[in-house]
Ligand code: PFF
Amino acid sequence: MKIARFSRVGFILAAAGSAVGLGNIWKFPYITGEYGGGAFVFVYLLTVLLIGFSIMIAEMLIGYIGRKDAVSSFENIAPTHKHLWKYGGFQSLAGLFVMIFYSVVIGWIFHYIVTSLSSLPSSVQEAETTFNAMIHTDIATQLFYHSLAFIWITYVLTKGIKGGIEKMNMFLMPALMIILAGMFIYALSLDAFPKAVNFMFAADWSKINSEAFVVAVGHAFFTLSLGMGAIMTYAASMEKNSNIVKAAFWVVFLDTIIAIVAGLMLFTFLYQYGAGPAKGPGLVFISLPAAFYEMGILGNIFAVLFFIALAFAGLTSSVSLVEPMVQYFIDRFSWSRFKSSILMGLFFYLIGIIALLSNIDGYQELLTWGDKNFFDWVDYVTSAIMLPIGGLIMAVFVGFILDKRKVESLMKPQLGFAFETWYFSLRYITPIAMFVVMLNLIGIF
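Let me see this chain alone, in the form predicted on its own.
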């Protein structure tokens, strides 16, 4: 079956949309402050260049050469043992599993868009009480917005590469950047902006240790949406004679810039209005709404715009998480796009309801094993095992399995003198880094 092709701009926006997700908005700023500010930014950018950028080029290369779903691409271009290497493409399952809880979180964001129109919590304590009540007791609200996320994502997938995915990203990605840029410009005028800059960029080298390096490697990898077949599947639809290196550069650049701009804007508001930073969901759903309340009616406007931007980031990433498995069933079993999209959507939607219920009082104990409930287990298994394995497979495949002469003939004209550095990083630095990250996340290292 012929695959529709992205335009050059469409591919960059779609791939950037895949990379720019919820983690860019709150996780990057927080871990930057926690691990030494500017010192961590330096380490992070270094890992993005040597590891994240290297894997992104490798993943794009596999998809660009293979021109099929991830499984078929590995199978088609593997020089030997094709029947074994095709299983490398099943890293696409990671994205589908991530969607089990990701869709629930997008539902929370939809809910906050609506509530921000009328009321905001007057304090951090009230915001925390409201958020906890929603995730632990309010099944109906979460189910409604989880269903809306499922409908939106599945509809876009049914429309295909050009009519759905590219069209959505051509609108949502510029809209996301405009919203963040507007809020950032306002943040520049506030007295707390220098404090936010200091929080994120003042270098504290005493906090740079082995754990900081592992965190930097892990975040550089995960924030670029690597190891789950998304970038590979999108690259299969690149125009012929596309420049893989330039495309990868723009995706990495946009991903990093959006994270930095969002972080500076976010923490300016938090410091200006006395809410203070908080980790994880607390930053977005607890501290920030309380800060917006202090702005008066302007706070309601900013809250709505911010959660719309956050929803856009989540939706563009979500479509890319499901598309690899949609394309797999189209290519391997000749399913229609509509059938494949509906069934993959129902998969994450129905199991997502179980993830949703695992946070609800009365169901939590039943859906908890060990120290994690079902929601947390899905998050943990995908981030600690499935994604690092996906990255490791791609690095080994391009670095050791593909004929170097073939790789060199395609990539040296684009990389120039940097080819050997990239190839060395892919063969030695990246596999070791991915292995260490995986050991760290599962608690061995």
Second form
Amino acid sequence: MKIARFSRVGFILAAAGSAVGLGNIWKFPYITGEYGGGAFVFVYLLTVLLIGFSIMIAEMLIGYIGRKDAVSSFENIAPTHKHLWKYGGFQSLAGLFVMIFYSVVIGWIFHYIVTSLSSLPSSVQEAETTFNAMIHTDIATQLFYHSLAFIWITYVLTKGIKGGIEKMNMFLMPALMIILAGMFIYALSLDAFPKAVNFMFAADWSKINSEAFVVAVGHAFFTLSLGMGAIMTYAASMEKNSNIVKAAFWVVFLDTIIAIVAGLMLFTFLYQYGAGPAKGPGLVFISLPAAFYEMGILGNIFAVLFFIALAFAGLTSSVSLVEPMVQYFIDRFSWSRFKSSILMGLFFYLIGIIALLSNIDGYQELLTWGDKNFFDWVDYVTSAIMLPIGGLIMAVFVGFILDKRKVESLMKPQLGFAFETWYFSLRYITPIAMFVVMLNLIGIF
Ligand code: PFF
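Switching forms now, from the form predicted on its own to the form predicted in complex with the named molecule, please provide the structure.
Then the entire complex follows, led off by the chain already shown.
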């Protein structure tokens, strides 16, 4: 049987499709708002450059030489203790866990595409009431759209690497970029644009505390899709003789530029028409629709296009979150792609319903432990704990476990003089940064 492989452009778009997701357009702007703008953006960009880019290359490398699902890839290429290193591949589970809440949020976005066609909320208060009514009381709507997300994602997965994943990304990624570019150009023409630039790039260091640092590092991982075996699983289907560094560069570049463009555009609209930047997770669902309202009919068009772009970003990432476990069952248990896709889909779909219910009045009390409900716990455990651990495992594996000569023979031709810097980052900078993040998470400083 011929093994399906991505084309070169197909791989870059699929990996960029994984990276560019709700993290870029929904989360990045609101955490930038919460942590005060410029200084936070600076720490985030530095992390992307010093740590994210290095781990992106490392993760691609493991997949590229391992050639299988993440568990088998670790096992295949670990020089010793294969039976232990294979557990590194179980990071793939984190992707399925992320999907538990990710799919519910995509459902909200679908719903917002439809409602933006007719009417927009005339004030932030109204927008807030509508949004809260949806997440706290409306089970039927959320369930309907969550089901739609499940069907779409599972369908694409059943079609495989070429006919499903590559095809979808080849269409949705350019569409997403065109929509965002168009809206960005409009934002450029508005008076408030310099204000948005100032907010995102003027650094006020007094706003940076250890929590902001940890959030910036955690987000750099999340937004680049690192530490979950997604990039690794895709890289197993790269063409022979691919240039990993070039591919990694493009993915990091596209992800970063799209986050910044989305951020600048949103803040421009919010300064020009709305209520200013800091509005938390409801930013794109509450403040933004109210700002679009002020634009009249153009606002409706923008709102629909914006939520379509957001849905595209979310769907391409979703597929990459589930694919590692789909591939795992295909490779290790000889399941058919169809069976594996459906069962993995059902997993996040059914548990996603619990996440959805945990926001609903009446169920919320049952599904809340400590200061977080089930939905928030899944978000927290995956992005704050599982991802950094996954990144750490990959950095240590490539930096210390794989034979340096082998790594050098493959990567030196691609990295040139930067090889030692990359290797140093994997061995020291990344582990130390991860360690600091974990200490902070368990409350040590
Ligand atoms: N990078 C995606 C985002 O920014 O929304 C989320 C994500 C996808 C995280 C795939 C991890 C992953 F493996």
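Note that the coordinates shown come from a computational prediction; the quantities given were computed from them, not determined experimentally. Numbering follows the first chain given and starts at 1. Take the two forms, find the largest set of C-alpha atoms that superpose within 1.5 Å, and that set is the rigid core.
Relative to the superposed rigid core, Y35 undergoes a CA displacement of at least 2 Å between the two forms. Put the two forms on the same core and the Cα of L45 is off by 2 Å or more between the two forms.
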